[in-house]
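What follows is a single chain, given as structure tokens, in the form predicted on its own.
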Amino acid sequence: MSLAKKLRVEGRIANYDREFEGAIEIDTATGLIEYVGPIEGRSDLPTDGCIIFPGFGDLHIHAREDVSGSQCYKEDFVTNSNAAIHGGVVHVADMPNNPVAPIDDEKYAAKELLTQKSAVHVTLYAGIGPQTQPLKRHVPYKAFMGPSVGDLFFRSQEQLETAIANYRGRNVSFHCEDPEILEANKNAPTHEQRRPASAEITATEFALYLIEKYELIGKLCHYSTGDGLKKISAAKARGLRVTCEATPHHLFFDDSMLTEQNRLWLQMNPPLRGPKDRIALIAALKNGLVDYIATDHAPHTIEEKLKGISGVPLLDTYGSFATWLMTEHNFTARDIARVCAYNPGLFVREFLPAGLGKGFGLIEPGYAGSLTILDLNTPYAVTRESVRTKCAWSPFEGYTFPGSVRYTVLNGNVHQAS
């Protein structure tokens, strides 16, 4: 009887709640770390400068994949996979906003089948309307206060709390912005006020109203204004069952930063900020109130952007932005192992399939063996040419990283960084 091929790694590994030098043991027969011990000097990958994190998960991102076909110009599964594994993510959770949206039992395994072609994990959000039910199965769901693809949007808070009264118990993200205030200001000069921080502050006190109510499990998405996030604070001090992701590109961008040249490249929903909302993003995710990096992968193409679609796509420099947060902001290993792996991977366990062991988020016997390996001492200068998205470009274009990721682990499967 032939043995399974063992994948040994060893050097610095950071779970979220301590860092040590170790040896990890990936079976990958069955893709499961097998075992953790100490370094006997014989790993398979050198790690010389490097730290060795859980594969980093991405809650939030747009693939554009459904069974139309239509938006596959943008984003497919394969191309979407290539863009995470080249930024060190080994598991992303999709969103619902597709021409063809996953609402029913039906549209969502059509959509399930489609991911199959993914090489990292895919859980699939459930898109919540002015007319859906919950589905029969156990899905995560998502719910846009505000305009969106197709008819997947609510127009007062009213429609929105008729809907959600469906979905109680549920586990369900919010997009907030009220859609009043942005009609109220849809004439607006510019897109930041357009889409004004209000817009954002009354939708998070009409969602975490909901969660409430509706004993809902909620997620709020794309988090971007400090004043918001003392609502949060509060909320969760309460009791309620409530976490919150930031962007990178709302932790690294302010409004102050935009010129006519990049304001288009810098488009998205909700805005960009101001410099004291960005400082409050960074010092919420370091402490804690901030659950999750997530991007919000947006990826548009050139010619879109040019036309004023929002959206930007990020996947590909989740890793490297990583770094930034720990030589520019002194985040500590343990603090990026919080946001990126442990987090991300408590929030897909209970949707995940059998197969992945414990799931995504440390590195523990029984785990997925999929690993982000950071390479400290090696910069990444972002190019149009360096990413994988399929929309080939990025808003950190012309920009150096402190650091990269040097491998992408995925299940005992080695994939370097090129």
Contents of the next structure:
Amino acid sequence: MSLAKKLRVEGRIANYDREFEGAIEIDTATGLIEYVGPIEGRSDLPTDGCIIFPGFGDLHIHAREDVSGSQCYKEDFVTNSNAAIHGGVVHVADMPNNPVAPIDDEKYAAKELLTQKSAVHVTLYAGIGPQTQPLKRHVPYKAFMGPSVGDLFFRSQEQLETAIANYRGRNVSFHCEDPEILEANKNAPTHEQRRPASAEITATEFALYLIEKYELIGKLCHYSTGDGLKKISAAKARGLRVTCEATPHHLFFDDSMLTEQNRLWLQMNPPLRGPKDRIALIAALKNGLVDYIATDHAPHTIEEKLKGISGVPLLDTYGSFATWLMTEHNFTARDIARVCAYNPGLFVREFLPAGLGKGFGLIEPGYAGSLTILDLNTPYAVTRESVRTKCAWSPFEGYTFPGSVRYTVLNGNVHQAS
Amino acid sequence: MQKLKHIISTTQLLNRKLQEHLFVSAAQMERDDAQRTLSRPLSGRILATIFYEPSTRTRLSFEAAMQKLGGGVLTAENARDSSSAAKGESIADAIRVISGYADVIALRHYEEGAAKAAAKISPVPLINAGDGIGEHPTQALADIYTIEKELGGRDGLRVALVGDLLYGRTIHSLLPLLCLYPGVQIDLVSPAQLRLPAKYIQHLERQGVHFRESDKLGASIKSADVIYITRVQKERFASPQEYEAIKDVYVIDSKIADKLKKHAIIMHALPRVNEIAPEVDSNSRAAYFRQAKNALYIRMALLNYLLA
Ligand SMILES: [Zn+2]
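For comparison with the form predicted on its own, provide the form predicted in complex with the partner chain.
Every chain and every other molecule in the complex is listed next, the one we just looked at coming first.
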């Protein structure tokens, strides 16, 4: 006789390809989904007015913690995990631009140890810099093209290609901003003009060239320009293995919304673009050209923001942002399951440790028992007090999202979001 | 489970543990290949590809697989005409002689059952690379690998098998593997004269698999997760007229492809004649070239499993 405890959740379920009324049973001992079947009227959680999604995954975050601990005043793996749970995110992928960057097996393993205190699963990117070599382990990599926060960046396309040549066939994510174009515009009056769209478009062409030439599995981070999307579309049609992220801020804000009051708070790299870019980005996310909503969650303190440092914290609002896409842009629950759960799940699958079953992204037997339960009827008015990121502010303060996260379930353990 | 000596039929490959082992190995081979870090575990070993029926792609795929693992290749492409077979040598004698030179044999034959008979006398591992209208197990394994890779191995998968189901041995080999998926639903879409043979229908019934037969593609287009289309092979028909009459019945063009579910995949064992319009190639649902590449890595995994 088995004494294993089960969590049973019934309600409206959305996978990327199907929406249905059903029941899910999670074995809390293994943390995996054991059964999916018909509703019997006995749910352990109330899910009225809710949609039950496979747990969301955010493939682009900066949790700030490394072995030096020197950035932990902004965020650490515990507060990052709290913010993720608040935002309905069950797994994240953390960027390597730390003071002690994970650029070799030893440093990667040391950083991985720190992630053990995170309740949400953390996949780590390894950094690619001018002098680095691939790890022995199979891990995803990140290449920052132009200068951003940290030291892992390149000064020219030639320098980047020399480094990438060592990473043939690897999984590499690119921050697409061409360093020479940034340099040429560094004296322009506004942040947006100093980092123009042409920097992203040129860098995109170069990233696609590298992905093709070195048979990389490529990902373009925080995509922001409409004209660049056409190049990605053509590359996908040619069979290149390339996927693409978009952030909530590039989907929600554009430069026409900038004011003297919000300008510093909405400063990030790449910067906000024009309304046309934003509309093109939303369309691309809906039609499948853009693959993921990834936040580029980049916590900085309020004092730092007032000094003009780039980056915004977004994990707390991940799930409620999805309800905005559904309400304002007619995304179906299946669309949301695709860009917030299924595609991110596919990305991390090959990097997951044993014990997570078939991984994340689907409500199916054998997959991780992690769910995001969105309440479409209860709005979330974002306040500074409500967010759980250590930096304690949000670019969405004062805005009310149409829906909210009711529960985040992590391997069968229920976390009430509010 | 005891290690297999020969790969003759898909029924030997139903063990999920074995499949998983081979899939993990194939994924590793693919990674190492892209990174150009393949080791050469089969260095000094030889694969003989003996093809009594021409199939350039299958043969090249096996040979590429062996060479990428560091092994060598002996090849007899038109064994039926050019070798001693033309002089009346039995296949049994051919196997006995060639197994003295080679460490593993890939055999393609025009008669169903030829591979099984050959394996009985072969002292070295023998892989069935297609036997008449019988089976093509390495293709079937590559097909399942493709479905797992592209769709994540789902319960309740809806698969439409389209075209020549009577002679299409890739379909015959694939069916037992598809039946392993809980809740799988299979649409059998073919002209009346090319329906799936009764023994496979009975197999589906015995397994309790939900299936339906139709001579029209229509109903399957919106529901399918996988559309697997097969070539209507000219050489299977008694007269050219009979072939001409049905060859264009099931053609996938952009219009049909765009009606499929967003994440549905179109599969084909290739080569195609005109079952899939070239315009479909750039559709993200077109999985057939990836499928062909996957077959290479599955064959590498199998060769490595049999020999290493
Ligand atoms: Zn970033």
